[in-house]
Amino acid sequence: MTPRANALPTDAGELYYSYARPADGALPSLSRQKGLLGIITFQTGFVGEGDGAKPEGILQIPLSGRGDDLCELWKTTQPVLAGTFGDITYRCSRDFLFGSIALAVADLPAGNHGLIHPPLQNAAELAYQQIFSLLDRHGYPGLLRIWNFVPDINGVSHGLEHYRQFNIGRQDAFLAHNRLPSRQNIPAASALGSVDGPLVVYFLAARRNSVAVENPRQISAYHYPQEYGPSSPTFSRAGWVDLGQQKILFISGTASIIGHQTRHGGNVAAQARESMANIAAVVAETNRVAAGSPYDLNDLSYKVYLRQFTDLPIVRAELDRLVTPKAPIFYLQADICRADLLVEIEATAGVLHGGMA
């Protein structure tokens, strides 16, 4: 029997993720692990087994190839089934669903009602429409965390920056599925630039909704003024979810922004410090909202995106001062959603298992 969306069954499954550094050729065997929901690899030129097909459950993100040579693994203690829905590939257990979608931007038709929209806007709307339809059909209302990789995110076409095109399509899909900020249906998210290729989105959903958490130092992204584009970015600063045995915190991609304005332009060290100050503020707000589940910066695992990978020693030195050396930190090179941002940091607590291998 499928549990009700907000029920907390006594035998609720647990959710784990870890970073792994597999030996050459080991990814296919990792994809056959019991309880695997998905593997994210940021390596380039991945080749699968046999005829070269990509093993099931592995998603490759088209980044520049610079960064820690690690993969991100998501697992659960429950039995997992694989499936497809439209352009989405997913794996699900009784309590969790983990999926991904990659859409070739140039190949998409015009938008709804025959209106001609920029292809990237169409891609974002179509991707999110499919995600929401999948979750609605299978009864996973809680979209906990979503990661977006936008090709040439700071580039301009059709008279509009690609990230702003993406935000229009994303928001249109949220509105079409009645997922409004006032109803706490906005997930934690990140949006980074990929070097080329499709729009790639991967996501984690559950039977239970998360509680959206905002940052008192920042304006909520969905309330940004129109100087940042016709549609505001649709995400919360963090999401906290009580799964019974686990209390999980997902912190969105966080940068050097106070209010709605970028701070410390051109100074990557100061931007890293400000980003961590924002994460600290989100952690404090979570501790206020979710009383009884205290977190601090040393409880988190981090993924750090650098616009210029040559900035790695500077950013690493700043984080080394602020968090314990035991905290897992994964560094990657990627463009950030604003051209004046040099670093973005996301974080998670309550699900890390196994550290780095």
The other form holds:
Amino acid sequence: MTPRANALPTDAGELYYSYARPADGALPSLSRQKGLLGIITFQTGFVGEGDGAKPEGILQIPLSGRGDDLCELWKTTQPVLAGTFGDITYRCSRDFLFGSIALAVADLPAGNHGLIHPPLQNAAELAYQQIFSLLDRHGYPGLLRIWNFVPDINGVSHGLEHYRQFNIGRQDAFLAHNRLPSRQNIPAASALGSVDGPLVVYFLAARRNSVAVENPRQISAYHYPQEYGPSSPTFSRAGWVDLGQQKILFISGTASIIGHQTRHGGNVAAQARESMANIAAVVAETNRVAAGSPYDLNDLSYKVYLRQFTDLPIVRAELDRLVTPKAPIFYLQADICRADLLVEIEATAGVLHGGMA
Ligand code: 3EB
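Please supply the coordinates for the form predicted together with 3-(2-carboxyethyl)benzoic acid (3EB), as a counterpart to the form predicted alone shown previously.
Up next: the whole complex, starting with the chain shown before.
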């Protein structure tokens, strides 16, 4: 598979991404911008509107609220249409589809044989089934990037950790939609814990798939051994896509894992350094497999998830030594999918910055 085979027409609409703290009351007008694909906030109590109503087009992720109170915004240069499909809300341009789904997590019976599936397994399978059906129906098969927020991710019910339940349902949906035979169909992803509430997933898709990139320092997550759960996590370490004018790299949530094992338990500074070493390895691997100008750690924008937000000064000091002060870094508080991980870092390159105006 050559990266070139994934090139889109050179007039593909450009993709913009930014983080900002909108002025009080500005969110509703932001949500009416031309070309808006999506706005995400990471606060539990929704602020910005007097009557408490949530402006249309804004996805609220129920985190603890201890992180930066920034919004994340995605937009494109082409006209956008809004729609719904099952439980999914989406906006799409000719080239991109940005969607989100929030599913209540309930003890429902599922499966064809009267089996009771654990609730996060159910919710994950339903969410991913709907996402794949939408992408197939509307012809955006390339799932470029996906973010998963699992309520109480390290909690246990039905004898199984919620993240492990989630992994079973997610993998089953990939299999049901025939997306697992090819490793190129596995998206870059992040998986974090939210405070109690629905399973929330948001994603960016395109007409063509990205090229999946793995990390030579880590076993591919889809090959993790059973000690991390009955079904392995279905995500790639990164995805690279040539959109003509833009060559975009989405680096998955990256943690202090070597091989398949957590390193530096209890030491958040060392975990941050190891996570950055893993990101550097993914960047080097992308530069090896992808044609074109090489990516550099200083050209990425970052999102950092801290299990304990009080670790912020320590982690910030580590990152400030490793990347230029100009690199945008967005810090959030969230639980991480393994109980011994204290930090997860994701990164993006090649997306134009701006559009929050
Ligand atoms: C890891 O490397 C850390 O399950 O979608 C990072 C990014 C992690 C995505 C996912 C999990 C996921 O295993 C955890």
